[in-house]
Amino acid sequence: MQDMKEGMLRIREELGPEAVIIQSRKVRLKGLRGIFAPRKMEITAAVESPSRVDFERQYDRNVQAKIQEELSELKMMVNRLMNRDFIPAEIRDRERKELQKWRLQLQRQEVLEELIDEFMTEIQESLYGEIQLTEEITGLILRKKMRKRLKTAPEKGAQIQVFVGPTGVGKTTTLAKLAARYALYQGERVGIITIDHYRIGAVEQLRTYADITGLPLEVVMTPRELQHALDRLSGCQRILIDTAGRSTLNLVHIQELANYLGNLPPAEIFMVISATTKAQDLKLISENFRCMNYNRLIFTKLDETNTYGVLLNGIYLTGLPVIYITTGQSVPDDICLADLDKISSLILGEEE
């Protein structure tokens, strides 16, 4: 080619408008013309994949996207603020109002209170005034942020279930519903085995849920007998061991315990509380009884109490779900699976 005007002519029609130039230089021809003849222009081109082509038009089309998003986005935000400031103070008093109305009433349930607080931030900035509040309203919203919260299971059908837990919650008479439940009602073999050798009348009370039900139980002393127990009811579909209440602040008591079940196979290891536990002691129990591995939760005896805040607590302080809930001393009636409506309405007050 002559000059570089004439080779973009024929890079152009030979390769296509999106040819790009990777070099050039002068050259002459070879042999003895060449000597004597002018220098000749040597272009080198190429073509550009067209998937990379696409690629970044496509990626420059993504970012500009992306940041239009986001301005809007601060924009929305930016006009939500100054909104805010131009909201009539007598509506602000309201929405305050109302939130408190809601607040006094998780108090009054004993929730704990650092969850209170955030409760009462979250239903603020995800309305931020752009409707205005209401009891309905805000009960609404907030009965949907308390169930995020719960957490429930179905029944895991695990062969075996242990129930620890402080002194006087019920986990003997839990265990008896369960055991009732599985046996009469569900048709499985079930065997109960107690290691609560320490309460006087733990062991006859455990001997007569036994022989009304017919189901074999075995007493254990030592973290070895419990093996033997456990291999003797083998055949068992449902095996439920009764362990001894200990006080949530004797941590040696609490660890002697957690050594019966150091070599237990998996099993649903159930935390039994009372629904009347205040809001410290269950911080104290919650990690107290650590050691335990403790995996679900009981809470019992809300037949005894008309605040319910310590279900949330205890899911909140454990993350655990809760499975079942007692309501009195009746084997095997009361006990239930626990129902995410039936905790939320309990606190939030609309059980009648």
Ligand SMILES: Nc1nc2c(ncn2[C@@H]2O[C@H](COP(=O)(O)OP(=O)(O)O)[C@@H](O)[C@H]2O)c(=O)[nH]1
The other form holds:
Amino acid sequence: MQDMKEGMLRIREELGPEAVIIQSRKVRLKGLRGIFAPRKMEITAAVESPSRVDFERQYDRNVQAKIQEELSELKMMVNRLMNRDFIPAEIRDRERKELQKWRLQLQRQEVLEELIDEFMTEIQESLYGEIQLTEEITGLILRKKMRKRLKTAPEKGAQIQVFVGPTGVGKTTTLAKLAARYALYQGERVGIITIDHYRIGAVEQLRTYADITGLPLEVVMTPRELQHALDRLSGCQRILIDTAGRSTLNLVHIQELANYLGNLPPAEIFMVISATTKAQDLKLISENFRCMNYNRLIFTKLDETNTYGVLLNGIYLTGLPVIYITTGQSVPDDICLADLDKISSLILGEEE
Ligand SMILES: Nc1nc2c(ncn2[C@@H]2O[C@H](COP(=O)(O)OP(=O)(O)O)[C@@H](O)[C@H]2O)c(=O)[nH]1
Ligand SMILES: [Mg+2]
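The form predicted together with the named molecule is what I need now, so please give it after the form predicted on its own.
Then the entire complex follows, led off by the chain already shown.
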């Protein structure tokens, strides 16, 4: 080749428009001829593989789209902030009043103050400068935010189900309700174990239920006995384990009970909480019983209170789903699956 221009043309012809020059230099032809002839041009070129080129183009497009997206988000935020300044004072007052009304409603329902603050901030943020608040709109947004936090899970129905929690909350009664459901309604083979031998009359209470339903009952006094009882009941599709209610403040007793459960195969461990529990006590319960590795919640005694914040608080503090709600002393009737829409309505004061 004589010069660069000719080189470029030939490269394009042979390798296509994607070709790039990697190196060029002037060389002499070999032998005697080379000494007298003008120097020739040697060009090294290469073609990038099309897949790599495509990939880089796509990558650039993605980056551009992302930047575009972030820009429009920023624009929207600036617009909102600017609009906010134009909201007349009387409308802003109205907003404050609306939020205050809902704050009071949540306080009446004994929702934790920190959770109420979170809700109020979230409502304000989702409205910022876009629409004017009315009671209806705030209510709808609050319901949506609340619904997002409330959690349930499908009735998992693990073979082994354990009931733990403070004293007198309804562990034994709830176990009896579920045992009857499984045995009578679902026709399952059910076995019951109790590690509650501390309280006089505790075993008798369960024995009465077991006798009525004709279910085998094992009473265990040590962790090793628990293992034996599980072996004896291994033919059962369902093994329900009752535990002694322990004072929330007695960490030694709670740990003692946790030792029983340490070697248990995977199980549903229900923390049973009374709906009449005070908000501050609920914090203690959720923390002090943690060593029991409970993984689901049951709320009892909803028939004994008109404040339902405890359900929301319980889910918020433990991060766990609520599965059952109990609403009375009647075995086996007074139990149902948790209905989150209903719980939200109760907390928002929309249902009696
Ligand atoms: N009102 C009402 N009482 C309940 C409910 N569940 C249990 N109880 C009562 O609460 C008391 C204590 O129940 P128990 O099962 O012995 O509690 P445990 O100590 O946790 O085992 C008993 O009188 C039960 O009848 C409920 O959902 N509503
Ligand atoms: Mg009991």
